[in-house]
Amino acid sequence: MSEYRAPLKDMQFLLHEVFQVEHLWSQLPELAELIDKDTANAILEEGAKLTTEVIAPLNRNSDEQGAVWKNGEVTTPDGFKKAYQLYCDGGWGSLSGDADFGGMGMPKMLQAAFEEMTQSASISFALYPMLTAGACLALAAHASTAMKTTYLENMYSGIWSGTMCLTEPHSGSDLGIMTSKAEENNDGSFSVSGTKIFITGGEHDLTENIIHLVLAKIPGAPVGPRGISMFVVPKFLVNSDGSLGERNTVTCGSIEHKMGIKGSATSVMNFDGAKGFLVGEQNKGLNYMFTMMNYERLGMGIQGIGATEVSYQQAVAYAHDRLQGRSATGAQNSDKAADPLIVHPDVRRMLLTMRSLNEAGRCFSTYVAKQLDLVKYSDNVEEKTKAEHLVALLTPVAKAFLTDMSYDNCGLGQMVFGGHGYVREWGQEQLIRDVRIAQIYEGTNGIQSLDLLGRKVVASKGQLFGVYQKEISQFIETHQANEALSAFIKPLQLSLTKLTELTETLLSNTQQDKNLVGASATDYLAVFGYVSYAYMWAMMAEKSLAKTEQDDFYQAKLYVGQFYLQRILPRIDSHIQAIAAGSEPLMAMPADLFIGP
């Protein structure tokens, strides 16, 4: 099994050449004096050392040993505590945190690159600081100054960790039917009661306190999701001087036995009149939770890229080393019994598919992170508004399409190994098991598809889509006369036209067919994703064309991009044809005929 190597050169290419972050950051007042090219590169290089040398070596054992629950306490796998301490000592938990409360205030574009490295190294490990970062985002955006002062610095430093407690045994994605309740006490606190499931890092031994963000309903609140409030419920109550007080009445009833990410404690949490503190206003909890959801759902996409990057690195190393058969054009290694796998077209198909989707996915996640930075830091109203629209539109794509492609890619990585890919020691089967969850949690990919088509495209009557379509069209127009780039521009233009026509057709037909959105959503998101990747490849190609003689890195970009446009992008036609069939093939069969013999 080959060792993980952080793809620093590709990350730096995206930041400094494709997105030209030095210019971008110089236009954003809060970042102009904070970050420059050298600082960004130094952060990435140090992040690469931590993830490759400290965290990645723990990944295999984290799967073998797993997190262990006993009498309400959870022990993380061997090495996690030491690695977590090094992670915290390096300030990585505070990288993009609020500078007024102990964070470094770095941009999400930089944070996203480091997140990918951490996810590549070990998804199980990465989930602990990831959930803390999400909880910090919600508190930084919506908590009072006093609450921020109480919790954020210790959470950024890693002394305390955080969770998000949404799901209940009877309510998964339908949060409106949750039954957890919060009754107000005489001192302004609330008594929170209920059971939450699938709580990542709900209990563990990495930190001295765990700060739970819990969604619950106050008696008399409006019915449904409009009546949900958010509460801080610490494992240990915090005294007025900041020291830890008595243990709160929140306990871990068990942890799940899962297909993958076994080193991550996925907990059942019981709140038995636990003391909690209202975040912001009553009945605004779901809105507050969605503040971090945009970041967390992008994080799921990044998690997928992290896994499939490792899968590709291992597969391509194996394809160069493993001798099997002869090239169709004649022996390439005449002095050996066989040629390496890399000579075979079908092996190249798998590797190029993986690489073309990986690199486009990394570019897309960086692009979405850019929009999040503009929303957060820009003081230009028009620029900020456009970025808000793009974040709303593209977040479900970042979550669903990136993770769908990543799961498929890890399967291809396994196939390159053949039988050895099915064997534990090579690591490919663990990657498949670990990355599968990324398609499920933070809202299943089917729900993301419904969000994209139903809530973002149809509900806005195409206005959000129009913002994105206009940007891509302007890029095409700007580079239309560049003959050297035409191999990228023409397929992009054609595919964008198909996506636009598909969108217009769906907008005009959804009123007549109420099932059309649900029947079309998954295929629509796939078309949207493939066209978005074509846009990413056109941007990367435009920056690579002039430098092919300087470095093979840029020549490889063009080869891989051409493969994507010629062999992957045509997939959109099958999805468009499926949508054209309408909802009838899905809805015609009576429900009782679904029951088997």
The other form holds:
2 protein chains.
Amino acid sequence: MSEYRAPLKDMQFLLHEVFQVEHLWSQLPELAELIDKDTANAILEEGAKLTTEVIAPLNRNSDEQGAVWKNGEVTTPDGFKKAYQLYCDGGWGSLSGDADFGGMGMPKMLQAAFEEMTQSASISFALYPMLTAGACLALAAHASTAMKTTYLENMYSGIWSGTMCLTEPHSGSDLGIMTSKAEENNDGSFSVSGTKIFITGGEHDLTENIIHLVLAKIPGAPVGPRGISMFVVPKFLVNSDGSLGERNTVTCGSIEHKMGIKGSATSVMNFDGAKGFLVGEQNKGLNYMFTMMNYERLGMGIQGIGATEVSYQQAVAYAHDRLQGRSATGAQNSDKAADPLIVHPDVRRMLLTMRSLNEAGRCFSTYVAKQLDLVKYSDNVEEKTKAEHLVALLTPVAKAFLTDMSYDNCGLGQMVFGGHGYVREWGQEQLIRDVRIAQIYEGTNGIQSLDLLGRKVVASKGQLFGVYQKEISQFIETHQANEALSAFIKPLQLSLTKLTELTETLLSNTQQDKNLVGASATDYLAVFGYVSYAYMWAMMAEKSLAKTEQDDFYQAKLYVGQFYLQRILPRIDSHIQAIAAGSEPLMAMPADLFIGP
Amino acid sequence: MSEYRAPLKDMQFLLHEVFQVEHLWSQLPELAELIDKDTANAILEEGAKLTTEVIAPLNRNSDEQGAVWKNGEVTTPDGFKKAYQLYCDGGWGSLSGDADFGGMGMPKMLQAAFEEMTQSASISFALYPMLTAGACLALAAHASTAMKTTYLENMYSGIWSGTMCLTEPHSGSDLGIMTSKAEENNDGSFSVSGTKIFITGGEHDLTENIIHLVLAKIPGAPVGPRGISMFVVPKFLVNSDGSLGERNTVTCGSIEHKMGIKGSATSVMNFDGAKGFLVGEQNKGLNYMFTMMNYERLGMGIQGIGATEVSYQQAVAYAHDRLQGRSATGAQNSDKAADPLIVHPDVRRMLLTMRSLNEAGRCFSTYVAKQLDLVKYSDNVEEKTKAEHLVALLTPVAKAFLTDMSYDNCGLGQMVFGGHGYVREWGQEQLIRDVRIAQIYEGTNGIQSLDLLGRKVVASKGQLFGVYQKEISQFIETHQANEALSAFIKPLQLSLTKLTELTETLLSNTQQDKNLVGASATDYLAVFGYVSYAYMWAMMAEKSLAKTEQDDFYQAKLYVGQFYLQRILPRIDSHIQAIAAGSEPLMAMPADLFIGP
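Okay, that one was the form predicted on its own. Can I see the form predicted together with a further copy of the same chain too?
Every component of the complex follows; first up is the chain already shown.
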């Protein structure tokens, strides 16, 4: 397995040239003094060292060895403990944490770049701090000051970790039917009972304490999702002086044996009257959890980018090294028995597909991170509101589209290796197995697509979509006269028109056909994603055009972007046609006929 | 993991109703006396018993346990030996073997159905007899009578197995650069030396002897693929009385650790002056191997169908059992906390995608098997020639399109299970890992697409395509007046026109752009596959229309077929657009710019 190199140059291009963060940050009071271009670059370079030199080398073994459960305890793979210590020592757990409680308060745009490197290095490893960061976010947003004081600092520092306990054996996508119970004690604490499954990092040996955020129902609460509350249930109770107290009655019953992310402990957690503390108000747990989920969902998209980056780097190296066949236009390497794979158009198709989707994906996740930063830091109401709308609209796209593309991309990377890609030692097949989960957890991509089309587009009567559509239209208008950019602007304009028409058609038809949202959602999200990537490519091209003489990097951007627009973007037409067929072809067949002959 | 049920009803529908084998076989002299409808059905039912009751239960453990190499010996997973014995006792290894040498001489159409069941039961297990069957085919077609007498009977009976030794560490898709050598001995035998990798069943504990078919170069032979000869290299030399003699100098150096098919021993074979016997003439080895490869390639497609069938059966059962969420049109299951997954349009989309592609795939593989039977058994020159053309044209499609669809389908099956699909015990993730190899081995699907477009369509100047196009056109013409069938005929006609135009455009442009074949091949094969499936659905619908009152089975065919035409077939338009962009977007970027920033 070849080494991972952090794509710092592309990350810096996005931050400094495409999104011009120095200007952006200088406008945001909390960031203006905190960070500038040099600091950002220095942080990324340090992040690159940690992830490439310390974490990445552990990844292959972590798959072979896996996390191991024994008598309720979980041992993480060799090296994870030491790497985690270095991660914490470097302050990486606090990077974007709340500055009032020990965090560094750095913007999400920077955090996102560092997260990508961590995911590239090892998805199994990255999940441990990722869940902690998400739990911190939920607490920072919704917990009382006392609770934040008790937990946040140790979680930012990484001495303690966090989890998110939602799923139950019979309750996954449908959280409203969960049965975990929380009964109030005399002292205002709660006794939490129930079984939670698929809990990432539910038990492990990396930290002194594990802070579980648990969803459960208080007896008498409303039926369904509106009756769910959130509780902090620490593995070890915390004394009033902050020291660790009694072991709580929460135990890890087992860990799952999975397709991938074998170094990540996916735990069955049994809460047996465990002592818990209500976060915020009763019955608002699901809303609170969404604070965390939205964070995690962008993180899943970033996980996808990280995996594809590694797959691409390895595949491209192999395509240059491996000699097989001859170029159709005559030998390129006539002193050797064969030409390198890179001469073959079909190999280039696979590599360019991976790269054009992944560079657009990185741009898109940075764009969404920018919106998150504006929501958090902007004091301009209009700007903040627009950013809130974009976050709501784009989060399901960032989660589902990026991970769908990444799974396919890692498949292409494996295919470049042929049979060698199927053999474990090369690492390509592990990327597929690891990144596959990103399409499934934190709400399956099917659920994301329903969120996008149902809850975001249709429920807002197109308002959220309008915000995005308007921004892209303005970009097009601004650059319409730029002849040099027209090969990017024209396809963007055409595809945006198609997406807008599709959206309008769906908005007017969903009333009379209740199944139309469900029948269209997955294809709609794909169209939305591809058009968004066309927007990303147009933005990147606009910043690259003038600099092609200066650096091949910019020339490559134009080549890869053109490949995207000409060979990938046409995929939207098939999705649009599939949607146009309506829900009838899906709903007509009686359920019992699905059972095959 | 739920049980596998053999889809006998669908198989019988294809054989007896769609392709009317009783009539077909009665016209073919060698088959007329051998087999009729009842015999065929009895064979399939026996095959179903063996595969569902004996082989399928071994599959899950075979993945966990794997084949194990120790000191050059390979132990297959628990139960494989006993199951293999029952397989041999049932005569399954000889099913379509040459009757002059101990085979049963049954048609490929029947063999294909049995093969699918074996692949559904366990791909790892199925590979052992599959490679033997392919080796037998190459020997039956090209070896001398003496050689056939020596080897075939014991291979049909399963006492001995066979392999195909092509790939070398530096020579995979490009076999012309192989370096394995075969030097002639005084007695007319050869000394074969070299290392072969990725040899399925190269070593194992199932049989008394292993007959390797090895490609190697005789010193002085022409450079490249025209200098390759084929040799029989038995693990144990065979004495003139047929008994086993000396151990040959071929050894298994190791087996690969792979993404899937862990129960199949993928071996590194070292030939160290091993005694080998030339098959047929010198330097024709690659042609001979293609006899076997073509057989294996259809077999790979069938492997894909087998995997999807299991994934679908399990996913559909889960979609009926698992209660999650409510129907968009109101509760369907109001006495329970939630409705079954099957009420959700997006779940139906996944299931119908799997089923519509897989039933078309089964029809297509039966159709290709029919052509193989006509090539073998027909004494009508015109019919035989047409069938030869169709086999040449459709083999790469059967290999690549069926396996591409199957990998995606098994992904959908896993997704229906959500997080449970990612956990090993449910078996869904194993199907993905196992079936993935089918896209890679026996010539990657990229190689298949080059074979289709380059060697079959373009090299024949469209002649082979014309044979197929004409047949479909005739079908359309025959049924044009059938109003009830028009929902099937119209989309078929429209898509065939698009495929024909695409083919003509490519035929006229490949001369001036040498990279156009490579740049278009993968997308072309996809369009070809989807249009072929539209043809299959029209054929199946035509036989189902009149019987919908008689049996739900026929009604389901119409629903599933309509889903295919309305929601899947539109995919061709995106592929056609991608091809229309030409090779420029692929070839423009200099090779060194592929290395990322």
